[in-house]
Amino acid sequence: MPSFSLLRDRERLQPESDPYGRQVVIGHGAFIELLVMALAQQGVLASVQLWPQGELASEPRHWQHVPVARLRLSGGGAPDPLFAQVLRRRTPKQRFDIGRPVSADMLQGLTAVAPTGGAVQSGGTVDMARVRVLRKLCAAAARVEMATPGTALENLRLLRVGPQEILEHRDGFSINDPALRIAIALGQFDRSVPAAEDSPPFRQACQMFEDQANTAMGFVWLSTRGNSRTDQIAAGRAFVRQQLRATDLGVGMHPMSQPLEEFAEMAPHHAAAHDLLLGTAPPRDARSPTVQMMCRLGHPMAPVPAAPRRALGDFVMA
C-alpha cells in the first residue's frame, strides 16, 4: 500500500509568537485536510495515522525529527463537495463593508461545519454588542504583538514588500505599499530593529490592524475540550473546512490570531479571549479547554487576490 509521511519544518517555526508550536500544528492539520480532499478528488482514499512515532513535545526546541502523520493510500476516495471551493478560497486582510451585515443563517452555516459533540466545537456571534467587545480585544492584542520586541522582529523577518520579494519568498506577510517600498529603497526602513511606537511605520501597522478588527461584522471560533497535539490537528482540519464553507456562502473569513498567542505579554488578552468565548480560564495543560482559532467575518470592500504559493518541489522530498 503506497504511503508517505508529513514532517514539520523547524526552519519555519515562530518561537516568539507561537512558543509552544500550537499554531504551526494547527497549520499541519489544515494541510492534512486539504491533502485528503485533493486525493479523494482523484479517487484515492487517504488513511491518516497521527504521530506514528509519538506526539511532539510541548516546546518546539525539544521537537524530534519525527513525522506528524503518515498517510496510507488506497482506492475508493469519494469527492468532497467543499473541494470545489479550494482554488476560490481567499484570506481577506482588508477592511470589511460595515454596511453589509453577516446574517444569522450564514453564521449557522459556518458553525455547523464542526458538529456538536465532536473533537472540535464551533461558536460564533453576529450580535453587534458582543462583536464590538471582540473588535476591541483583537485591536488591543495586535498592538501588543507589534510593541513586543521579540514578536515584532519575528514579524519583520517574515515581511515581504513589493512584487519581487513576494514572488521570491511566496510566504510570510505580503505588502505592496508604494510608500514602504520607497522607504526601503532609500534605506529609511530597518527590518532588523522593531519600529518605535511613535514612528510612522508603527502607527501605519496599528491602523491596518484596527481597520481589520473594527470592521468585523461577526466572529467565529473553534475550540477543543483539551489542548493535545491531536486536538490541534483536529482544529486545523475543521478550520480549513470552515473557511471553504465561508467561500461557498460568499462571506469573508480572516483569522485574528493575536489574542490566542501564548507569549507572556499577551497573557491578559489570552485570558480575556477564553473568558469571552468559552467562559473559562486560559488553558494550563493539555487537558484544558482551549480556543484554537478565532476569525472575523464580513464582506470585503474589494476583490481579494490569491496569495502566492510555494512550488511543490520546495517542500516535497522523494
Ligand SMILES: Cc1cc2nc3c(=O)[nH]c(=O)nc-3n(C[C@H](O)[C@H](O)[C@H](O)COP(=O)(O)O)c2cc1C
Second form
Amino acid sequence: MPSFSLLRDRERLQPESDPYGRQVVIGHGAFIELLVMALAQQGVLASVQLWPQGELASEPRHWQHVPVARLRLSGGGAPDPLFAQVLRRRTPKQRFDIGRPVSADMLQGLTAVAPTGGAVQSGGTVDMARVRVLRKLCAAAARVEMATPGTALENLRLLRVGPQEILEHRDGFSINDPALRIAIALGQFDRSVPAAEDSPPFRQACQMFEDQANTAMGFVWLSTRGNSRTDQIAAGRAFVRQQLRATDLGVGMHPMSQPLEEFAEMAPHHAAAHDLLLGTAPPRDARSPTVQMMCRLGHPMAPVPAAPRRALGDFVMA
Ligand SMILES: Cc1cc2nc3c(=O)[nH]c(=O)nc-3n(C[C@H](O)[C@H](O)[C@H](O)COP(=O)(O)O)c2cc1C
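Okay, that is the form predicted alone; can I get the form predicted in complex with the ligand now?
Full assembly next; the chain just shown is listed first.
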C-alpha cells in the first residue's frame, strides 16, 4: 500500500509568539485535512496515523525530526462537497463592511462544522454587545504583540513588504503599503530593532490591527477539551473546514490569534479570552480546555487577494 510521511519544516517556527508550537501544529492539521480531501477527490482514501514515532514534545526546542503523520493510501476515497471551495478560499485581512451584519443562520452554518460531542467544539457570536467586547480584546492583544520586543522582532523578521519581497519569500506577513516601501527604499525602516510605540510604523501596524478588530461583525471559535498535540491537529482540520464552509456561505473568516498566544506578556488577554469564550481558566497543561482558534467574521468590501504559495517542489521529497 503506498504511503508517505508529513514532516515539519524545522525552519518555520515562531518561538516568541508560539512558544509551545501549538499554532504550528494547528497549521499541520489544516494541511492534513486539505490533503485528505484532495486525495479523496481523486478516488484515493488516505488513512492518517498521527505521530507514528511519538508525539512532539511540549516545547519546540525539544522537538525531534519525527513525522507528524503517516498517510496510507488505498482506493475508495469519497469526494467531499467542501472540496469545491478549496481554490476559492481566501483569508481576508482588510476591513469588513460594518453596514453588513453576519446572520445568526450563517453563524449556525459555521459552528455546525464541529458537531457536538466531537473532538472539537465550536462557539460563536453575532450579538453586537458581545462582539464589541471581543473586538476590544483583539485590538488590545495585537498591541501587546507589537509592544513586546521578542514578538515584535519575530514579526519584523517575517514581514514581506512589496511585490519583490513577497514573491521572493511567499510566506510570512505580506504588506504592500507604499509609505513603508518608500521608507525601506530610503533606508528609514530598521527591521533589526522593534518599532518605538510613537513611531509611524508602530502606529500604522496598530491601525491595521484595529481596523481588523473593530470591523468584526461576529466571531467564531474552536476549542478542545484538552490541549494535546492530537487535539491541536483536530482543531486545524476543523478550522480549514470551517473556513471552506465560510467560503461557501459567502462570509469572510479571518483568524485573530493574538489573544490566544501563550507568551508571558499576553497572559491577561489569554486569560480573558478563555473566560469570555469558554468560561474557564486559561489552560495549564495538555488536559485543560483550550481555545485553539478565534476568527472574526464579516463581509470584505473588495475582492480578497490570494496569499502567495511556494512551489510544490520546494517541500515534496521523493
Ligand atoms: C493557527 C493559525 C493561526 C493564525 N493566526 C492568524 C492571525 O492571527 N492573523 C492572520 O492574519 N493570519 C493568521 N493565520 C494565517 C491565516 O489563517 C492564513 O493561513 C494565511 O494568511 C494565508 O492565507 P491562506 O490560508 O488564505 O492562503 C493563522 C493560521 C494558523 C494556522
